[in-house]
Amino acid sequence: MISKRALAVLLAGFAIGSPLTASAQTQLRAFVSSQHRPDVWRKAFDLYEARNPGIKVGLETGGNTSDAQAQYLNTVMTAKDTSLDVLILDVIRPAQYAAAGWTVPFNEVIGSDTAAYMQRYLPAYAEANTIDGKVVALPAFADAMFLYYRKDLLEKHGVNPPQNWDELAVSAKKILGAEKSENLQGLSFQGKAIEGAVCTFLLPYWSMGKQLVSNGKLSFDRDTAVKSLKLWKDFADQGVAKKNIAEVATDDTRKEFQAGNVVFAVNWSYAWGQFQGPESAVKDKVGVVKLPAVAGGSSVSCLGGWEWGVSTYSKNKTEAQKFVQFLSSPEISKFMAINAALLPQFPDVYADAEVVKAVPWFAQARAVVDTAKSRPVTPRYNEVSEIVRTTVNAVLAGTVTPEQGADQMEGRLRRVLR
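Would you be able to provide this chain's structure on its own in the form predicted alone?
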């Protein structure tokens, strides 16, 4: 809930442009994913309307997954629909939408020094939203993958949070052996052929110091790809993960961990709030740390997060861009952190005393976000994602070996990224 004090501070603390004086109101409509607290975004919209009496902002929600949202927005944009002005986009989408001509750059409303403007954000988001010198979207909030673990079970069995995947396997087997529960899994991660499976592949691949795409060109390392695919398949074969891990999607992992049936889980930041809810079996029993590295490698997370874009087909582009600047400001970042537990896109907000008091685990989250890498930034990302996710799924389902999967992935990627 918004406190009266927070409302007063925000109303006094941020002004963007001059309120419209025209008698006719400008109508804007923004799309927000239904999984990312549209109820709290509505309150942020209300704040903007209060400062800009000539503007009314409508809210449209939809899509519980990145793929579902993209499918809907792709249909809207393909139809050149003018009904949506502002779009919330998965961090993997700005380059695609800009290349398709579906969004407009912010350079004019930002001014001459766009580099300085974007430097306020965490570096990964400045990079993801800047394409060939054009700022094609502005960050809405940050996200990254974390390793969640059962604090109570690790303490009970004298186990420390793992530093690498080998340690995780040893610890999981120890706990599973001692607990002797048929319902308990050692590790849950995303094996279904969804966007999360792209991150599943990339986490150990990146940890070994390799890139999939460099400067728009494929930089595939077959041996590293085999090791990455084999690492996940071994978890299933050894009983650390369940046998049907190829069927597990992002929210399946969240639900299973929340029900108390998982020791370690790889998931995004949204899961934390669910784990602490009144219906959670693991409330106050959850720890969070950086993702394990491959032995000898470095801890790497997969960058998530969401960006605000303005539709090319909007009838009020400039006003929509000003509205997005407001939504992407430090003040609203703080507001959403406190009221919706959405990770800030600004480094300083993580250390804000009010934010840390409201969401204590954010003090640990910053270190994880700093390890996050962007999935390949390319206009052909949809094809790249399809190739990686289906290969990961096939390996986990046992229809191809890690070696065969790596060969197939490389061949298909070379046809897309020449």
The other form holds:
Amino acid sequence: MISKRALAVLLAGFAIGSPLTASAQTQLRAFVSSQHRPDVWRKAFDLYEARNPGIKVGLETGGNTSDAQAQYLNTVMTAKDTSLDVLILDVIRPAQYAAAGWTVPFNEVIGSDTAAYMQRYLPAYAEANTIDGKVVALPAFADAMFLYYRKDLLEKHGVNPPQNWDELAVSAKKILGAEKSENLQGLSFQGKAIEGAVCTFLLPYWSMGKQLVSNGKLSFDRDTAVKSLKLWKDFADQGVAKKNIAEVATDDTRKEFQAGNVVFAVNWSYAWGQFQGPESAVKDKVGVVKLPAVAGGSSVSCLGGWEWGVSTYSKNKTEAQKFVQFLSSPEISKFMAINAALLPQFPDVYADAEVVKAVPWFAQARAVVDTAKSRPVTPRYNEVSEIVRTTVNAVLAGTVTPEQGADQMEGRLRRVLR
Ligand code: GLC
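Taking the form predicted alone as the starting point, write out the structure of the form predicted in complex with alpha-D-glucopyranose.
And the full complex, kicking off with our chain again.
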């Protein structure tokens, strides 16, 4: 059956004397962060084009870290550039984009029952994308941090996946000592001053039961902050992590683990699809478990995820929003889970038989996503992020001690979150 839209396009073409001329096409352009499998998203775009003959979607990619991508998009939006219709945004940004007036709400295309529409998603994402009753973006995929490990090496050396960071250090040293390979790192995590380093700091901090911000106010616990910074620095000092861990961003961890040079790695879900891909040296040798806790604390993950927004400056807002509704559907969630190991934003997709077959560990991942903690929610998040990540980086680079780092962090945060 021909869709209404296809019919409209055909008629439009007919009116000017030729079927489906170029002018009858709607051109959309979508931005996807380069780390999150633009190759696989392209296939989802192709599917949309095949079903909607009047629409063509261009894909633009860039920004290998969340902050690099945000910097680029900030420039585009500040310039009121009309060339991008659809933007993928890190979960920490839809509120900021909406406040800046850079995205348009979806309420009209969703129809009368926006609450029911949003309730289909995992609660954390319904919440992150709804601001004062306005749906400012729709979830692209869920995300959380996990511990990846080399199943083959752990088995060979009779080691179980660690429950806490102390156990991880002991196991990593044992394996490194026995393997005697110069290229092998015990643990890789993110020490570069990127957005991901905010999570690096928060993981042990949260694991010890403390909050950084509550009700928009700073609730900084100095001892816990020192312990968190020291935990990571000790890994580097003890040779468990490499010396220049302060230069490591998310995709560096992914690449080094994928090349077979890392025993344990802290990373997000997308890494798995690459580890199992054709260019991987570790295919079928990788295990995934929830993150270790600080000894005596509990395991916590950092909530990630990405959202589709539609630009205020788009010339085809309604078509762009319909396209986003398609991208943010259970069908595409399942497609991205199977083909790119991006975590589903819909609870039901975790239990889908084909998803479970393709990514068996997703069965356990749901609980990790459900209990993952959100980075501080504050209108001044950008400043908070900058303070935390530059401190983590400075401690790992050895320019300040964990104690000095914690003091500087507290002082700077107090000025922002008074
Ligand atoms: C992942 C997460 C995102 C986070 C980023 C940090 O992409 O999904 O939320 O900010 O990593 O590096």
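Only a predicted model underlies this, so the values are computations on that prediction, with no experimental measurement involved. Here the rigid core means the biggest group of C-alpha atoms that line up within 1.5 Å when the two forms are laid on top of each other. Numbering follows the first chain given and starts at 1.
Novice: T75: with the rigid core matched between these two forms, does its Cα shift 2 Å or more?
Specialist: The answer is yes; the displacement is at least 2 Å.
Novice: Any chance the CA of A178 moves 2 angstroms or more between these two forms, core superposed?
Specialist: No, the C-alpha position differs by under 2 Å between these two forms.
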